[in-house]
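First, one chain by itself in structure tokens, the form predicted alone.
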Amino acid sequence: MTKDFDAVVLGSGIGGLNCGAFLAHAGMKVLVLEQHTKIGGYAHNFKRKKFTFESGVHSVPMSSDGTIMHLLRILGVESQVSTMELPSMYRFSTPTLSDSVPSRQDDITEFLLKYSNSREEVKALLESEKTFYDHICAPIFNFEKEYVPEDVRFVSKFHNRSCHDHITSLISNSHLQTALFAQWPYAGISPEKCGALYSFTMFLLHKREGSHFCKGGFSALANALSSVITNKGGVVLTKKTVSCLSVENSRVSHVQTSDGTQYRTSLVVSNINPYDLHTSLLPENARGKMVRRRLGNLNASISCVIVYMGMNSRFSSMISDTVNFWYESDNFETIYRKIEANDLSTINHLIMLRGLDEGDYPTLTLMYFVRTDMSNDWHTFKKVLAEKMVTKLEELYPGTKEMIELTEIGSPDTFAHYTKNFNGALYGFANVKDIYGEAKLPITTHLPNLFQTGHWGKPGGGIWNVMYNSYTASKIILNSFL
């Protein structure tokens, strides 16, 4: 059986569904396959029991003024999505300096104040967040009336410069930047290594935009944007995997599913694992040959165990702040170099994310990052380290581990089982500061009617990053196609 798009996107993450409203709003027939039972990706909650969970995210700058709120108005549907305001951007911990970060962004000039010795100093942070936000940000605003590529010579300026220089360059108060680093787990590697366009960035759009939780979950995102494909005559399908592309003279002309169904196609949205499109989805004659050199210079993010935990009611009152990161050293590098040389001898930190509009059923995420080579026996030693991450929470927050009624516990097997996600990669490639890394993947390809989107391209991971990149991949293709 055969039917016919204009536009297939293969994976319902916030990438590609984006990136399908975008193109249904314009007029396009989108179909949206998913092999999950459930859309959205990491942008997903789930139920057990009594408890809600959210698979991962639990923060995400979405002022009503900001980037995604005036994407989602584009769209007609923002209405479908209300925030709450979180009360801190993070809260950190380390052996000599424990505080919150404030959400809001004249608060957080008075936190860089408190522990700044100079106001020039202060001055220059901020001026240099504000040419980041005018360079990286703004644009985004007028690409309705005409999309306009990213600054290159900006950019380039930044090649190779890690989120610790940038910042060191700027602040010389040792517990300010350690207050600014302690928000390393956003990027998944240490400031040493990060790139500082991604880092930054990431940092002065909690600042200016706010940090925020969906009512509902984060699911409402997805539905939202699945709503603005299904109005338009699309169709999101899940349970569907994809088995094989077809390409002719040079195109693709079909997506093949594992039932056996064929989609004609205008074009192809890949907003999966690159590792799987190019070498194996996509026949051995049409493989990019700079595609699968450039996957060999990239290397996928650092994934983590994960304990889901359902808590009584007495927990409410336990823990104020929504995301919590507790650290072993005051030396972040140190502790990312144990991650990456699989030592557990010791519990070196610990991300511990609180969950929002549950009522009378308070949940609790611990998070614990790994390389997925830590184990070759995940089923078997999940459990182990998650007894010793439970154990950790203990000693921080005496009471808890009795106010726990249920656990779930995930892996990186777990990540790739349910979002194919290669090694259970949490952001997609690693945010390295090289300039191979921080490049990452195109949205164009050696097929000029495929293109991919979301996490695994530029600028890397996280809800904005996505939607910021398949916003872009959206204005390319019209412009190609229109």
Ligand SMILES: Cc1cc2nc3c(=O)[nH]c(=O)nc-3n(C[C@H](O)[C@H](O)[C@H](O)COP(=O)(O)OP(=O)(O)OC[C@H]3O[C@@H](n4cnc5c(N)ncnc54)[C@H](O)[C@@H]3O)c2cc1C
Contents of the next structure:
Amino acid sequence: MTKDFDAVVLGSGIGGLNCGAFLAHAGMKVLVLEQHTKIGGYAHNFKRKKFTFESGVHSVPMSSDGTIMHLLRILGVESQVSTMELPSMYRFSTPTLSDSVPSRQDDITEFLLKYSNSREEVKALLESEKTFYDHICAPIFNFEKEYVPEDVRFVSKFHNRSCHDHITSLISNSHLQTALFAQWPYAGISPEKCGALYSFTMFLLHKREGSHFCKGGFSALANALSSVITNKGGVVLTKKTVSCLSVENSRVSHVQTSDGTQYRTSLVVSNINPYDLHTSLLPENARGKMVRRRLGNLNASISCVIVYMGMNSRFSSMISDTVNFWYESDNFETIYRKIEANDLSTINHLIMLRGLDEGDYPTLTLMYFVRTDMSNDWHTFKKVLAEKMVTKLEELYPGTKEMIELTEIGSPDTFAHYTKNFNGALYGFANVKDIYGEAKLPITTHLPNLFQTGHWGKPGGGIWNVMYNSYTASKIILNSFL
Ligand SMILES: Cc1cc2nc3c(=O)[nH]c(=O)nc-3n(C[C@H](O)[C@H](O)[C@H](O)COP(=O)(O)OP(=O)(O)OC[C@H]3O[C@@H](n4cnc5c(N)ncnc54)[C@H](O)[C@@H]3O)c2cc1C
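Having looked at the form predicted alone, could you now put up the form predicted in complex with the named molecule?
Once more the chain from above appears, this time first in line as the rest of the complex follows.
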């Protein structure tokens, strides 16, 4: 059977849905094909008995005057997404320092002044933040009038500049450096390896907009975007695995799903793992050599073992911050090297995420970064590691273990199974300092009607980045197709 659509989107992550929503908003008949039973990719929640868990996302900058709400407003669905502000941006604990970094702009400035050696340094940090904001974030608000490509001159200044180098060039107080570096799990890579542009932009967005959770979980965001597509006559299908693309005269002509259905289209947007797209899905004679070379030079970001725990109601008063990072050492580079070396001699970090919006059924989610090749039997090994993580939690918060009512454990295999992200990567490509400028995947491809969006593109992982990337993708597509 062949069915016609103006655009077919492969995958219903936030990137695919947001790009699809903007194409639908511009009048295209859009089809989204999703292999899982639910839409949203990493941004979805699931229920186990009386507990509802967020599969991953817990903190996104989403103030009413910020970028994401601006985009939802253009699409006419901002009323479908309500947010709750987190009590802090994150809490961190190292052997020498424990504190909460506040989530509100003025409180953060006070926090910086509390630790800093001089007002001048804080002023320089805030000025640097403003420059980043003006070049990277502010232009988006004018894209409806005129789309302007990224300022390459500004971006290229940060090629090979790490988060560590950027912060230490501005801030001399070692405690404040630690406090700022402690957010590195947001990037999934140590401050010395992580690109300054990526990490500093994330920090400034949380600082400006605050850190938020979606009421009803991040599925609410996916549902709002999906409703734009369906209300404009498009279709969003689940349990549809894309199995191959047909190419005629150097253009993708059909998308086929594993049940044998073919969809004819003049435009394809891929939101799926690029290794699948550029190897197994495209016919061999239509694969781009340059893209494949690029894929060979890039590394996927880290994965994790994740423990979702339903807690009894006494837990509610136990941990007050939503995002909590515990570290065995102040030296984050050493911690990350051990992760890279698959060294599990000690549990050297622990990410603890408290659920929000759960009433009487509180949840706690633990994450521990791992490489997928640490085990070839994750079904067994994830339980061993989860036990160590829960033991560490009990050490940090005595009494928590007996409050656990239900446990569900995920591994890199689980992430790969549910989202098909390569190696269970959490954030697309690793956010290393030397690849930001050019080496993440561009939105355009070697085929003129095939585009790609999502966290494997620029700026990288995270909901804000993916919304930015997919909105940009829609502008590039509409500029070339309408
Ligand atoms: C544990 C965890 C915690 C996180 N925490 C945060 C956070 O607090 N804040 C934040 O901003 N970000 C967070 N992130 C990152 C963020 O969730 C992701 O970067 C983002 O959601 C990725 O969106 P995406 O659109 O690129 O695609 P994905 O979410 O990867 O979606 C891709 C979709 O494509 C589908 N697909 C793949 N192959 C096929 C196929 N062949 N046929 C059909 N469909 C297919 C998949 O099933 C999936 O639905 C977290 C991620 C994880 C895993």
